[in-house]
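Only one chain is shown below, in structure tokens, and it's the form predicted alone.
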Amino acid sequence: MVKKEEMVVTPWKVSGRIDYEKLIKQFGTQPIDEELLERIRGHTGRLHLQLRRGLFFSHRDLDWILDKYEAGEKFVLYTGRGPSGPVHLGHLVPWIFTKHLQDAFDAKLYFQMTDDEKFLVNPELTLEDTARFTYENALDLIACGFEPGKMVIIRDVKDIGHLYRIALRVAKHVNYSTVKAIFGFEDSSNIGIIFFPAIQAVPCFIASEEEGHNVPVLIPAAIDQDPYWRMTRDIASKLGYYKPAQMHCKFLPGLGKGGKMSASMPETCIFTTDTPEEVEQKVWNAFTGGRPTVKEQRELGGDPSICTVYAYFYYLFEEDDEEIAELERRCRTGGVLCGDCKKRLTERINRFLKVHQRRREEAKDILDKFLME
């Protein structure tokens, strides 16, 4: 019998089936349930794909951060990255939500770049890598459609000296308990890593400190970094700032069978610099929910639910609710084959990119027009 490998969910490590159910009763969140979607569509007209499709399906205060807009209190957005490595397409993910939020609601975004974080927990991290991809990977986040002016990158090693203050606040407020035991650090833990969620947790006030007032953060990410923001808002108020909002996102499954995108498993990640013909060894190589034989497929039809060609599409690269019914029904039904998904996928993804690299290469024009002064 094989053994159901265990999930873990931390910032650092994202492995097994991932339960977002459960999740939601461990992190202690709430749904993202029909009357917030009610709301929001109010604001936003048709609700985005993602939060159609439940991509975002958890939140903390977002029920507050509306009531704070609907007063007429604007609120500022903030999310980041860590700079590892190159990006793909699971990055992408909340960049393009958080792009349609800012639209939506006219918000300024703080978008964190946490070099220090990476080169603390990867021994094999330089500070000169996670600098270089730091620049590699604002560039795609540039290439999402952001404008100068309404987002600001910020780098953690480079500017530390907007960072510190507010961070050495935070930190006299939070015990090595309490760390510990949201993060799970061990006496073998470097001090440097033990410091950092004070740093992580900078950018949820700074637009007060910059306004002069208290000013809402709503936080658009992935639900394995909750872990920081649970520690910023259990200190917020005795800074007097408020407690940051959050809405979380699951993880875009990589291409092989289980488990989320991954760059340490290049073979099922579509990276924002592949080539067409990368893109298309790399579908091809997909796991599906097909039958082993064409006639079977026929007889029988597939599993959608288990694909992750169908999960690109429903996810990522068909806005159409219609034509995803109908592209679910005919595999169901056997009346679509898995070779013919993938080149239509495959077709997709190489359009979207192309795009996308034409944009990531005219950021490096602009870049220094988003980094703080």
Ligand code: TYM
Second form
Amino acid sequence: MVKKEEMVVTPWKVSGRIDYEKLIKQFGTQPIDEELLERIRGHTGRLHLQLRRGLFFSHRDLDWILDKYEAGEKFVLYTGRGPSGPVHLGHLVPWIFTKHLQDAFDAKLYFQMTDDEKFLVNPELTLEDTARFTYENALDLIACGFEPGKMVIIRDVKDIGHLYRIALRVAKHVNYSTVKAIFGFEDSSNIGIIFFPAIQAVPCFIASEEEGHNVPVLIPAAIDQDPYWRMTRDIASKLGYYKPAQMHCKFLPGLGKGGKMSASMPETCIFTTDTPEEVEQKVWNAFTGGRPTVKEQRELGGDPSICTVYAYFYYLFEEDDEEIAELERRCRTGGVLCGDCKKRLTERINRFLKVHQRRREEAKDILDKFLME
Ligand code: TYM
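Would you mind generating the form predicted together with the named molecule now that we have the form predicted alone?
What follows is the entire complex, opening with the chain shown before.
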């Protein structure tokens, strides 16, 4: 039995209080340290907000991929989405960062839509549902600014012909006890999901197959996807490929007390299709680091370190480092009330969503240009 507060991080379940330092040890990854940040800065100029503020915090072989790049070997990017519902702001975190990496390193992106995975793990979803969400979610992805020719969207069910040969070669090298240990499969797990990790491994090797020589791959994603890469890295050299490198981000929290933003708690989750009124209502009900009364808040100040509203400014909506430091100071010293912050955040989110929703509509006309040939 898993205790209520015990940390669980798998591709399908994230719960408990997440200790990211412990995760680095548990998963055997490396922290993104100052030295690496300095190297990245050398290529990208000013560090992206998600690196400056430690949202991307861990990696595997990022130093290796930079060595390769500096020696003139270009890499490709790979990330994805399990289309099980509408996209929320948490999903956009790695996509926004991936777009930044693409621009800075001029890297092609392979983006996998695992409509098969979500069909297999979610008893309620049909293949028609996951195909519909694939379409809807692809609009959000394109709205992040990706251009045709620089991003390929792989839809597992439709594009299986492109994936199956590599998936079989991967699967032949992975035995059941390995995936059981990595993913926690049980006797009752359906056999589809036991095979599925081979499918998620495939885009790590597609560029190498297409180009006829090994191409380094970098995967930006939240740390919940790491089990897939542990398995993939294990077998890559057996198949004659490079091991894929990773950059891992933390989870954008939901607007409730504790926990990541998750579609299973819609009232604490901002979807990209939310109306301004829905956003206002959700932010108004957000968990903050404020005091019970205005008087106490003015006298004692609030605690931004536990405040979800502050977290949203910090990780997404306040780009200016001086402004964010000032907001923290004013909160701690009682110079700002939660109501003011909530209003300001609502405005920021709605401004962002207005543009995103327009781009999402425009994406309908160009979506075909991103699909696999
Ligand atoms: P999925 O649909 O669970 O999540 C899509 C991406 O969003 C990240 N993510 C978050 N990031 C920050 N804050 C959050 N609250 C949050 N919630 C989710 C996930 O880590 C992921 O990067 N099996 C995958 C689909 C997939 C994939 C990939 C993902 C296939 N190939 C390669 C990343 C990289 C899935 O179901 O993602």
